[in-house]
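To begin, one chain is listed below as structure tokens, in the form predicted alone.
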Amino acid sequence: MKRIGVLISGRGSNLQALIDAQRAGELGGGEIVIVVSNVETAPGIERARQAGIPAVFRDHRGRKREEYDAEIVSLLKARDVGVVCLAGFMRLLSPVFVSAFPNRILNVHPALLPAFAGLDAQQQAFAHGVKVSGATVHIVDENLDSGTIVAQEAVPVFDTDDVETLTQRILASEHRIYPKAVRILLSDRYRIEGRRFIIGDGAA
């Protein structure tokens, strides 16, 4: 099933990055069928209208992690979403998400994971003093930012960085391998093994 569900939670850079790749025939077949976020005043809702894709707004303020997730749940599986992806959406995922879309749901981080998982990566990689940092697509679990890692990029730290130039630079590392982790999903050319996850021949 290649019908994508995205959820965001501010500006939606990935997610354009993800339209994009869409346009340019570069998801798979993969087709982006709604956006959801829990913040009405998030950019990306515009992002995806203007792309010409139904953008929801669902609070998630006052209500069960659990309750408004099996909402979230439905909305997506009304629309036939066999993917979802996580695009800045500041919400860890309950069981009662997890289990609705096994395997298929992909979230990209600031990070090598499993270094500096949750938020401010690029800050705690900048404050450790590593030479190397990166992106990172996983499968989402139950747990943050513990996932099989489906697909990473390495970005260096130069002397001359500052938290704001790493992080721009991760950024567009995200963009490039997002669409290339989506594709791999919907391909359905790979295993998983333990934590490890592994292509099989084209599917990259």
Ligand code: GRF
Contents of the next structure:
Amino acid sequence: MKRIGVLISGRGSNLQALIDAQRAGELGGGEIVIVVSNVETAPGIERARQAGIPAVFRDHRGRKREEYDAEIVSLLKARDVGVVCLAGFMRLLSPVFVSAFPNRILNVHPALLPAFAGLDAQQQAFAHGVKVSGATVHIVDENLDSGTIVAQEAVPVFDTDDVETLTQRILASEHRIYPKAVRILLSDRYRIEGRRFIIGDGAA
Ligand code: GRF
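Okay, that one was the form predicted alone. Can I see the form predicted together with this ligand too?
What follows is the entire complex, opening with the chain shown before.
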């Protein structure tokens, strides 16, 4: 099932990277069929529309998490979505959501997990003084930034960096590895052993 739904809350540069990869024939045959935002003013909504992809806003405020998630799941299922990509979607998914797409939800995180989970990962890494950080694409489970790691890319942290320059370097990595991880998932040429995601021949 190669129909993809992308969930966003903001800028949408990772969404753009996925759109660009699809256009270039580098998304493993994946097709982004819907974009959902929980923020009405998210610039990513416009990016989707520019690309001719239906984009909808669904407000989460004042709603129970499970009820909201069930609505998003219905939206996605109604469009036959098989893979969900979180791209700057600033909400934890409930078991209702995760169990609707087992091992078919990906997220991109701006650090080398399991280091620096949670918010402001680039700031956390910078403040900790690490010499290397990077980006991670992982399968989403019910816990924060904890699922099986599909792809990672490391970037150096230079003495001359500030949080902004580090963030930009990591973002470039995110844009490289997210389409790659989607390709691998869609190829179905992988297996999961414990915490390890093992990629088969010819998958990437
Ligand atoms: C990215 O840094 C991503 O890793 C994090 O949120 C940011 C989203 O950026 N989860 P964008 O909306 O894709 O530009």
